[in-house]
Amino acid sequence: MSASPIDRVAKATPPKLARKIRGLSDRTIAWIFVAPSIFLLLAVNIFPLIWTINLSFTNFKANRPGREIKYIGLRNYERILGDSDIWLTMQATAHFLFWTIALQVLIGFTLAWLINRKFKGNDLWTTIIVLPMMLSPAVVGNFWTFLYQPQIGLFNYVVSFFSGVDPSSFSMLGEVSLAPWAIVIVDTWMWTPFVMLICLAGLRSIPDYIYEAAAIDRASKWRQFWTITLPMVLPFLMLAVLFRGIENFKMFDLVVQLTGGGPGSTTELTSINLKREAFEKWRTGYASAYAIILFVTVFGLASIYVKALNKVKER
């Protein structure tokens, strides 16, 4: 019978490493085992990091390699924050962030409850309301170009239809008052299958036993919900909205694929202006503080956020 791998490398080992290997405790192993990942850790992220900490407190420009870095101390932090400019781009990040979680909640709950029911077809409907979330945000931007367009656009004849107004007298991505919401339209459309599963998830989390228990007790359908489903299925959809929120705050590929920040810098996201300054005006320092400052908005945001979700699961 052939040796296993095991035993032909046991039996290859230098007898002195073989009795310091043997001489090594568990924790000793264990970190071996560990230190690859926690030093690709430092080396993705935690560098990274710091190096763009320290970048923020300089005048360097990734476009001048060869000039002299001044630290300037907090100078670039302060031209963000007293930059009207930057504010208009955060009120329209804040602006597609609370449309894009609200509707997507709503909706998302709504057919989460519908296919809860269990219907004929039920595993149908399921598969056809979630494949848009399995596309590239890139496939997804083009796709709806094409569907916004006001001469051959699908979008523009549908609305048409419902409010008789000429299918080419407005232009969702052309037109100030309309492009954020046709940002909102195509996000909630993607974007809503992912709420409408954590949030089934919850639905079919809770035991039927409550609900009989809810019936002999004579508690109307509007009474169970209001004090069985919705109370039980909150941490879900708070899960959900911690989920999104931070993907929404950096969201950046699906409105370049559809306004590029345009018309004007009405739809022009905060991801959108930080790539404008690192990499079109190439002020890397100024372009570090603004990375940081939003860095720290949306850490701090999101941990306030979950302590909320774990007192809600502690109830």
Contents of the next structure:
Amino acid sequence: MSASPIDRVAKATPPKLARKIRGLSDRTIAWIFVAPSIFLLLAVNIFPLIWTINLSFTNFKANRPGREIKYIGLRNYERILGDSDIWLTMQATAHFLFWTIALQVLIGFTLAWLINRKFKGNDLWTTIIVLPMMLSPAVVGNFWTFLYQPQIGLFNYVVSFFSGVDPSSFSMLGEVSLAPWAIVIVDTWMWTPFVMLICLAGLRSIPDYIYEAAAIDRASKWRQFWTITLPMVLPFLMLAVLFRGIENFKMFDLVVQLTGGGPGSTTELTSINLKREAFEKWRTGYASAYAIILFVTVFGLASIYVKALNKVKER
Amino acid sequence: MKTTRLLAATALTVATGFSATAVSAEELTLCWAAWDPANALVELSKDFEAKTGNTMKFEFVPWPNFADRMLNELNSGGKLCDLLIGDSQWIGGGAENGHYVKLNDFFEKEGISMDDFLPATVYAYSTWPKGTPNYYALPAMGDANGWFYRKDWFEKPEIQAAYKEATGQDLREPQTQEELLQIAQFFQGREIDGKKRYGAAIFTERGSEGITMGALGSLFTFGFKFENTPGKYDMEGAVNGPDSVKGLEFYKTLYKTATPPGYTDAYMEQSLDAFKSGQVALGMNWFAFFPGLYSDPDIGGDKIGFFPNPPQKVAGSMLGGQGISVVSYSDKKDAALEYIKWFAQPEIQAQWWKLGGYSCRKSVLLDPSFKDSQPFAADFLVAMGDVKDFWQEPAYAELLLAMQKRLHDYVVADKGTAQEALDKLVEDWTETFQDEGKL
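Next up, the form predicted in complex with the partner chain. The previous block was the form predicted alone.
Let's see the whole complex now, leading with the same chain.
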């Protein structure tokens, strides 16, 4: 009878090492296995976080290596929280977050509901709808810049065709009132398919027999939707909102490509503002404090949201 | 005999080896922005390669990313560039943070005199602290912001008549900022050769330095100053005084009434595109692009004219251009210095101008034939006589981004008044200089 793999490993282990290992407790062996992961976590996540917190109390500038680093207490935090321009970027971010999520959930769920019905060409339509999500944000930003071009852009032409206004009379990316909506439209175009896919997974997870039972009880389609479909898809929908919320809170590439934060600072989201402070102005201490404030905000909001999500799942 | 031959061969090998070490060929990397003069420099550098045996590699970065990319490279102590043609505003940071090699001893040893170069370019591109004889770069590429226009449109009798009727004046190269505005407004929305045309392509870019470079051209001519007393950082009343406010209001009027639709985020490339595609009658851009524009088959030659930034209250042009520096983190500093020595020679500088670069050497610029050597050469000299630069402080990026924000907010996004924009700018700059310990 051939030896088992465990026997073979045991035999292959040098006697000296085997004696040593035999002397170790299960707890120690478990630590040996877990230690590399913990070390990496500490090195890559925890240490930078602690270092960032430390820097946030200083006047450090990464591009000025010779400059004396001074601890300035909470001054960076006071400056950020008292800066009206930063609150404007927060407002721009909130506008972007709210409308992208609202539109993506609404359109994504509708598309998923339509795609979930059995019809000819179902797979082809799913693939077509999902395409924007597969493109690079830089590419999307670039071609939407052309679509929004007042003189040659297709978007302006379509609006002009239906409304009769002169296409060159408005600039989606250049006007303060339109630019925030221009970035919402592009993000919604790009990421609605993602929400649709998650909703589709939720819709397909609902067993048919529940609808059959409801039909036997003579429940209308509308009632079936409100009492079966929506509650059972809700955890999926909430998950999609969480993912999109986190993603859009740190939105950078697409908006930089489209508007660069302009006109003025109208579409300057917090991530763009933070990048400018940290890597263009090189106010490292100030930017660290800014990052910590954003981290605490996102962490706090996400924790509350995850608790709500768990409650919905438990129902 | 055999032994003698063997010895001779060995001696030859050793000698060759030593001599190869003494003049060992290096591969030098020169970093600059990706634009027309960079191509001219590639061509010019072939002479250096032929004469020294060194080979040249070039790292050219598009303008919108140039500062970001290169300043990150310097701040991280990177060895990518042995030579850097860095923007004039970087000189303070380059010197104080130890990114650039100080060239005084080298200049003295090689007999390179800064008196041989135009004083304005030496001051702007080479010295830190400003105006002191501490050199961190050799003036490499003189440049200023200037204007070009559709000469063929200006010469059309029906357009001249329409302009005379509209303004009571003759259509000509603008002599003042006000006249420039008037001409640009005249062309705005006008149909020429069956197509709708617009006034002027100016700088409005938000992300890097565009709107600041464009607006400062107007601001300087209205009397804008950075400080009341040079070197004192006393900005109140200079940056936000009545003249500066007028200058900024003027730039906003130019933007609002005389630029093509959707022209909200435009810099060098967009200005060139708008002009080359026949959208606009006038264009603002750096002199560096003028050779390319003049040789353009569609809009160049007789169809194009050039003029320096017109004065208003005073004369003033926004300085562009760069000096060439040796990066202190380079392992090939000797070869890099050899390049600078070669580049500084009068005949190489003359060739540099011929190929499309803008020499700063007096032997080229003050040569009697210079003014007629290109249709924009005389304008270049006028512009270089009146140039002013942005802050060249080590904290220049912070100062620049603050101005970008305040100007774009006011000019493009219609936020507040010119006075408020400039007041806020003074606040931003005061905070920066306080952080720097200069106030």
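Residue numbers count along the first chain shown, from 1. Note that the rigid core is defined as the largest set of C-alphas that superpose within 1.5 Å between two forms. The model shown is predicted, which means the values in this text are computed figures rather than measured ones.
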property: C-alpha of Gly264 moved at least 2 Å between these two forms on rigid core; result: no
